[in-house]
Each structure stands twice: as structure tokens, then as C-alpha cells.
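Below, in C-alpha cells: the form predicted alone, a single chain.
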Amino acid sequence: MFKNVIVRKPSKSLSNGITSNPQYGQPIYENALLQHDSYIEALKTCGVEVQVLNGAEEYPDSCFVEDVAVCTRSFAMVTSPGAATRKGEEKEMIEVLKGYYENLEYIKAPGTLEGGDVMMVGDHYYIGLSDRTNQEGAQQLIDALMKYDMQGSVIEMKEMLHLKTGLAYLEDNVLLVAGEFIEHPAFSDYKKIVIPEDESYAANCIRVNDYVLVPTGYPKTQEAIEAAGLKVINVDTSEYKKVDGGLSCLSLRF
């Protein structure tokens, strides 16, 4: 069961964000806001308490919170981000972590690693190796999850820009899974929800306590994880979807 949940307000910048998909064109900013307050008020109905962080303008993607640090049952694991426009982003929320945790481990350069590559199952974390996480980063993520009694894998990866961009563990060994992940052997044992092409960017979705998280707008994932026996609460987060961000990367969940 998630307790507590980080955001962080959109800033201003957020246009500037980073992009592999112009072709959507730039977020308008008072959308994003208004989306994000429906974030939180989805997040609220799960139960949890929300910590909202205001906007930092000199990083454009920071309300990505996801992405600088791995929140575990033991500890808190404060990142190296591999996009440059994001380094310094992680030191802004060591002050925030130190009031839910008593330990935190640092990502040490050469390492990098973004949050958004790694998909926490039970005591085990999945860390894809993507543009923004090197094996040095996984390997000191894997080293501190031994140190606390839990385990972590690498999972090679080719065409996702994160981890989660394809995966969403929904609890009770049920997997969302698109594209490169479909056939992966290290998900072969899990029963797994199948994200059609034309859907894929709704693979990136949230569990959170009863509820799952999906963004508006994609009927067939919805449908399929109606049809597993779950519930489900639509978000709007096509402002963010401009600039890569999804469901799970607007969050810290724990």
C-alpha cells in the first residue's frame, strides 16, 4: 500500500521541455496546470497524502519527479539524471526525502539513472538500461537494494525511452506491457496485458492502492484492465504526453 506521493507543480518552462515528439507541439501551460490538479485530486482518491512542491523554472521537466530518486520500503535512492538539462534536479528533492526517510543513497558519477527506468515488483526492481541509465547506475542501485535485503535485474532495452514507457506492474503478478517488452523473456512468468500499437503510450500507467491510474483517451488498455477485475480513474495528461512525460513519471509513489 502507497502512504505518500510527491508532485511537483509544472513550471512555466515546461515548453522547453525535452521532446522526441514535436510534432505534437508545445504544451500549453495553463492545460498542464489544470491536468495536474486533476493528478492530484485522482492521487487523493486513492488514499494517499500529497505533498505538492512548487515549480522549479530553470528545470523545464522537473515536475517529472519520478525520474530523481527510487523510493523503496527501506530507503530513498537520490539519482544521477543522463539528460543534461536535468542534472541538479535530483538535489532539489534531498531536503523533501529526508522527511519520509532516515537513509539515503546517492547515484555516484559515471553513474546515471532515472526513476522512470526502474519498475519496483514486491522486493524486486527491474532497472532498464536506456539513454539515461548506464550500467554503472544500475549496478550502484543493485548494490544498495542488496544492502537493505532486496534485489535487483537489468533489463536491456532498445527502443523505450524509459523502462516504465512500456511496462506498468499492476500488483498480483498482473504486467501492462507494449512493444519491445511484449515478448522480453525476463517478463515470460507474469500474466500479462497486452497494449496495442496504436495505444502504447497508454502502457505507461499507475497502480495505486485500489485504483490504476490510465490516461484519458485509450479505450482498448482500459477495457483490459477492466476486464482483469480492477478499477480504473482517467487522467488527462496529454500536455505532458508533448514532452515525453506519462502517468508514472508526474509522481513518487511509497
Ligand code: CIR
Contents of the next structure:
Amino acid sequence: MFKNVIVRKPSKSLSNGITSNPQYGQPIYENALLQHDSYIEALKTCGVEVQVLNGAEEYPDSCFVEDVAVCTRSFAMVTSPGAATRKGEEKEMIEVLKGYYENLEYIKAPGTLEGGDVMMVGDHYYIGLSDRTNQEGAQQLIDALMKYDMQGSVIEMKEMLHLKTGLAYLEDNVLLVAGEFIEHPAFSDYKKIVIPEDESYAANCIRVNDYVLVPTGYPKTQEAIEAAGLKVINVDTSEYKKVDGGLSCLSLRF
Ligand code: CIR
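Requested next: the structure of the form predicted together with citrulline (CIR) (the form predicted alone having been shown above).
Now the complete complex, all chains and molecules, led by this one.
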């Protein structure tokens, strides 16, 4: 069960966030704020306490808090973002995390790691080696996990921005998979829900207690999740999609 969630409001500079999809246009700040409010409401429906931080204008991508920490049952890992414009964003999270955790760990240079590359399955953490997360950063996280009786393993990646761009663990051995992860041998033992190519953005869902948050506008994905017996709440994240962000990126859940 998750008890706590940390989110960070979008800043006006979100329009300058990093994107691999400039054809979608720039996010509209007012709409992004409204979508963020709906996201918070959906999380509250899931029964968690939500702490809302203010966005930072100097960091256009700062609403994507998932990337700056990995929150486990025993410690929080403060990460070291791999994207140049995101370096330093993690510093502002340290004091916030101290309000919840006695044990903080830190990814140190030359290690880089972004939380979007980390998928929790019970006490095991899969860590994607992406353009943002390097082997050194992944190893530092694995070492920290082992110190607290948990484990981690690395996943080679070729295409996606982050590991959870194409994967979401929905508990009870059920895994949403898209793109390069559909046939990945590391996930062959899971009950897979395969996301069709035209809905691949919807692979970034989050299970929060009794519900799965699913982005608005992906009916095939939604139906497949409901067919697996799970309750869905839709949240529109279309403004965040313009800068490669989705449901998982917008919060830390623990
Ligand atoms: C970035 O490229 O860093 C942001 N525009 C999007 C971050 C998405 N975060 C995530 O998937 N965890």
C-alpha cells in the first residue's frame, strides 16, 4: 500500500521542457495546471496523502518529480539526473524527503540515474540503462538496495526515453508492456498486457492501491486493464505528453 505521494506543480517554463515530440506543440501552462489538479484529485481517491510542492521556473521539467528520487520501504535514493538541464533539480527534494525518511542515499558522479528508469516489483527494482541512467548509477542503486535487504537488476534498452516509458507493473504479476519490452526476456514470466503501437503512450500507467491511473484517450489499454479485473481512473495528461511526460513521472509514491 502507498501512503504518501509527492508532486510538484508545473512551472510556466514547462513550455521549454525537453521533448522528442516537438510536433505536438508546446504545453499550455493553464491547461497543464488544471490537469495537475485532476491528477492530485485522482491520487486522493486512491487513499494517499499528497504533498504538493511549487514548481521551479529555472527547471522546466521540475514537475516530473519521479526522476529525482527513488523511494523504497527503507530509504530514499536522491538521484543524479542525466539530462543537462535537469542537473540540480534533485537538490530541492532532499529536505522534503527528510520529512519522511531517516535514511537518504545519493547517486554520486560519474553515476547518473533518473527515477523514470526504475520499476519496483516488491523488493526487486529493475533499472533501465537509458540515455539518462548509466551503469555506474545503476550499480550505486543496486548496492544501496542490497544494504537494506532488497535487490536490483539492470535492463538494457535501445529506444525508449525511460524504462517506465514502456512498462508499468500493476501488481499480482501483471505487467503492461510496450515497444522494445514486449519480447524482452527479463519479463517473460509476467502476465503481460501488451499495449498496441498506436497507444504506446498509455504504457505509462500507475497502480496506486486499489486503482490504476490510465491516461485519458487510450480505450484499448483501458479495456485490457479492466478485463484484468482492475479499477481504472482516467487522468488527462495531454499537456505533459507534449514534453514526453506521463502519469508516473508526475509523482513519487511510497
Ligand atoms: C524529460 O525529458 O526529462 C522530461 N521532459 C520528461 C520526463 C519524463 N519522466 C519520466 O518518464 N519519469
